[in-house]
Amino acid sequence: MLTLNSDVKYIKGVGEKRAELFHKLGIFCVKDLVEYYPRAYQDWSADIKALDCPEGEPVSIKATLIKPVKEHYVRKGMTLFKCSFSDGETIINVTIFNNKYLANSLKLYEDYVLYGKLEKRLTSVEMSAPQIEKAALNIGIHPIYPATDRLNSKAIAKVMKTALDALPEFDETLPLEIREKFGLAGLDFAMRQIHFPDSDNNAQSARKRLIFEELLVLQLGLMKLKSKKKTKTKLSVTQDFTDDFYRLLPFEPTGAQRRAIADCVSDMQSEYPMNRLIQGDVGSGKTAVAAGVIFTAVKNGYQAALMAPTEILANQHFATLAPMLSGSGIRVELLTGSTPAKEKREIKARLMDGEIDLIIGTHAIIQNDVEFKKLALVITDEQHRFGVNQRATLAMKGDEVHTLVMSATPIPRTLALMIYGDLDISILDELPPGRQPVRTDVVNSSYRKRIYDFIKKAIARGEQAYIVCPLVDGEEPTLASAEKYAEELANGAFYGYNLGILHGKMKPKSKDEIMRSFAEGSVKVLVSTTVIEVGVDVPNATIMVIENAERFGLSQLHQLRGRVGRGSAGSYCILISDSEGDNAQERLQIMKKYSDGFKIADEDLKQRGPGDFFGSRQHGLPDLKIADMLGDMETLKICRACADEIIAEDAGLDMPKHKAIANKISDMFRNSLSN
């Protein structure tokens, strides 16, 4: 008997070879298949006469073939087949392109359904390349699935029908009171009607049920991932030293920076631990906000820790914060994986004795042997790059510590409130004065020589450039790889220039040496992978060239673009792509059109989906199979409230009525919960 856990190859009509085609769609078992939902529907059930049909819109017409198919050879690779149908009132002239199989299958005086767009002429009605099926078999609403060249939507639908017919009734997962309260259909009805609806109303009802369940499971899973306990803290900050901090600064903070620092200090002065997200676009000054919060925490007698996801970014924070706090008496140290062993031991001893006020580092600062005397403030930067447990481990180094999370990945505020449900949010929506707008251009590879000449002129003016590649080495022959590209440039267009290469497979010490050389100006052109996406301010770098730009997400491109335009000179971002796909070019044009990271993030979310946007392993956000985090925002809010009620009644989801939904949570979050 077929079950949800059965391998897809055991569905009648699939087998080993065809199963491989399903694997490419991420479908390995029957459960994967039935959760592969249609992206749209075609309604073949409407029986409208041709003269009553609107022009330019897909319609279905039941008609009889009254004139046999005639073949017309146009040129090599183009054969037309022409025939005529009648709906009883009107003759419909049909043209079929290059489909001999379909043309040969049509039988004179048999009834068919024609599905496609209709054009009305003075004396006739015409349809070009309609879908044609036997009338007896195909009246109804047809699902349209995301498909591939070798596995089309029709083939997927056929296998789906076979599987659903062989499966027993789906076990209900939502308690009856929730279904009744929100007017939700039963699961078995929803799973069958979503694929083969008897009516448009049934399709909508099925979608409503499945979207609700998916978003409810998402909300409950996120609540499970982060503790909702609100325990009082003994680490309350009694005095605000923000004005003293501002006197240290050689620049005037923006209004947004001042508001964010005030928010954080106010949080730390309350009886509960601060739990705040500082969200700001590239270059909005998050580090200065962190410094202001650290300043007040340390001046109240506490220690602070700042954790960054990479050594390069940890070094950047140290290079920025140490001078910024140098006149304050605050003792700052750096601890990373490449810190020499002897120095590590000394730093750990001084931390434990309270001789270090601020420790900046990578995950090295959450190792078991790192202890603090009086840790009160924990800051994580680019927090979506950390596993949930890594953040929790750092927070556990103190007793109900204050937590500040910084992110340069802008997301819409409403969505942020849903995802970071236990965090208050401050948004840095002003850029510091003097930041230059970065001109962005989208070109193909035929422009390379002109780009190289442009870079050479910039170098002659004393400026520097980044060239970013999607790969480290030549894993894919059609894509630019950093190592091969750097070698070609060093021996070709940039022979005699000091070229550097940077990628994630290099040892930390080598990375730091290259980055230091670039920051100091001895390396003029840095060929890199996305390892430079975060951190590293080089005001002298004015040109960012990104190869195979279509391979990157919009938010990632925006992060990379943020590496230039940090000085006073005009800066440029050049996106190189030979992709001819409409979607790729449309995405890259968004980069040219917008400089606002929040707007770009909106577009990125719409195109890529939240799971891909955040990275499910780091963030705990899995891919959604039917819900749309933006389009279904109202349902998301309702599910949030519903999840709160469920947790209030049964925090551990231990009641029998919640057992099925607890299993769904484990399934959806299996990567994150084990992280």
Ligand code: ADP
Second form
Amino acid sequence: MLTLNSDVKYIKGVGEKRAELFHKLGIFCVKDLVEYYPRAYQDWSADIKALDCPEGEPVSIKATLIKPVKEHYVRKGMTLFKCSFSDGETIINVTIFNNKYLANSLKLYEDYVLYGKLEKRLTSVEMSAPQIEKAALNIGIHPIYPATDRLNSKAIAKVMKTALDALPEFDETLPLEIREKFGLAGLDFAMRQIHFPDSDNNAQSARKRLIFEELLVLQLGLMKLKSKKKTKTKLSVTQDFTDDFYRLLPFEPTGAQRRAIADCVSDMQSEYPMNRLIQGDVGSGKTAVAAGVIFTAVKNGYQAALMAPTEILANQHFATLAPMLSGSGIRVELLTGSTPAKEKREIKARLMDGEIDLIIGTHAIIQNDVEFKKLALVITDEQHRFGVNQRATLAMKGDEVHTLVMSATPIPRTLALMIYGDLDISILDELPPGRQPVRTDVVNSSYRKRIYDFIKKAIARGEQAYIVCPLVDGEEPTLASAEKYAEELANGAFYGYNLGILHGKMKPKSKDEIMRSFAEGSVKVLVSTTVIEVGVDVPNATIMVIENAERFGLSQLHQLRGRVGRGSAGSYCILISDSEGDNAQERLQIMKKYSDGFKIADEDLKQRGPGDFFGSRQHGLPDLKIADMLGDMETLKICRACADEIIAEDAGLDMPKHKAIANKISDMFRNSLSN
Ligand code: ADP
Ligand code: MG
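Could I have the structure of this protein in the form predicted in complex with adenosine-5'-diphosphate (ADP), to go alongside the form predicted on its own above?
Following is the full complex, with the preceding chain placed first.
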């Protein structure tokens, strides 16, 4: 018998081979499958006539084929098939592109459902490339799943149906009183109707129920984490050395930087460990805050670790901080994947002996295999995934260590407080003085030559530029494209100029060399993939050109743009895009209009809808399957209140009616802790 724990390969019609395709979607057992929710539905109920259909949006119409398919050869690789259907009132002319298989399968006088957009012309009604299914089979609301090339939505739906039919009733997880109070459907109903709803209404109540449950479980889990008894720390600092630090700093700190450092120092002075998040838009000066906090910790006799997400960034932090701090006797070392083995050993030994005060490196290295003599402070820079995972890191180093997480991800404050209820938050809401907004333009590729000339002028003034090529996640060919593009430029427009190339797959050592030459100014133009997205700081670079800008999310563009405008010279961001589809231009105009990361995130949200923007990847919470932090904010609030009530009644979730929820919590949080 099929259970939720069964391997997907045991579902009828799946087997070993296809199971692998499911694995690519993160689906291993039946539970993973049934929790793979549709991202949309298509309504194939076809209960409307062509003449009553709205134009421009997908509709389904039941119709009979009344004129046989005629083939029109247009050119190589392009064959059109034309045919006509009737819905009993209206004749619908249908064009099918290239799909010989579909065209041949259509039979005269049979009933079909056509799904697609309808166009009403003066004398005819047309449908171009509709989906066509036999009417007998396909009436109803169809789920649309996020699919892959080799496993399309229809195939997933088929397996889903088989699995759901084979599964016994789903055990209810929510206590009756909660379901009644909030008007929530039962779990069995919800799990089946979310995939194959009998009506729009059913789909909605299924959704409502599942979102509610997911957010409730999330809230309860976070509350449990929070209520874990705070351990006192023996690593309190006694003296505040911030004023000494300010004397080392080559600039005046902003008010926001002062406040953030003071917050941290006072945290470290208390008897409990610091657990703080610093949020500051790109360029707000988070590094200096980190340095200030480190300074006081070290001067109190402790060791500190500064972790960066990439080697480039770790190197850069080392290059800025080591000279600044070593003047006052602080011993700083760098530890990354490309540190030679012998040196690594030495550094580790010295860390253990307490001969190094500050270690700067990549997350993985410092987290995994380093022991300290007297570690009191761990700072994580540019951490987009903090929250729950951050706590996991913490646990590794012992609960009493002070932790500081720095992030540029714009999360609205109310939301941040709700999700990171147990973290304290400081916000850097002030940019260093003298910054000029980055002038942003959106152009098409016909401007490319002018852009190159513009860059050359900047180089003549002694400035530098970035050119970013798109890298679609996991898509290998674009790698070559960045390289190829750089080569073209080197032999063409920028012949005789010192060009550098940087991409993620390069050896760390060559990356480092290129970055260094760029920072020193010998490389004038850096052609790069998005590896420079986070943190890179070369104030002399004043131009950021982004190719195929429509391929990037706005928040990502904002991060990229943040690489320029770091000095006092006027800076430019030029977004190149030829795309006309999917309101790309409109989206890019937002970049022109706003310079504030929060505003951009807001606008992004409005345009793209919440699902896209706030993938849980960004905030480091457990992966949510159906709910959406921002879009479902109202429900989140309700769940928060509901969770409060549950905890008030049964703090340990020990009562029988809460058992199922308690299990769900460990389920959700175990997954997030292990990745
Ligand atoms: P973030 O990490 O927040 O994006 P950085 O720490 O890299 O920003 O700082 C951005 C740039 O601003 C750096 O070149 C840094 O030296 C400079 N900077 C930081 N704080 C100040 C300040 N108070 N006054 C002038 N320049 C500053
Ligand atoms: Mg930074």
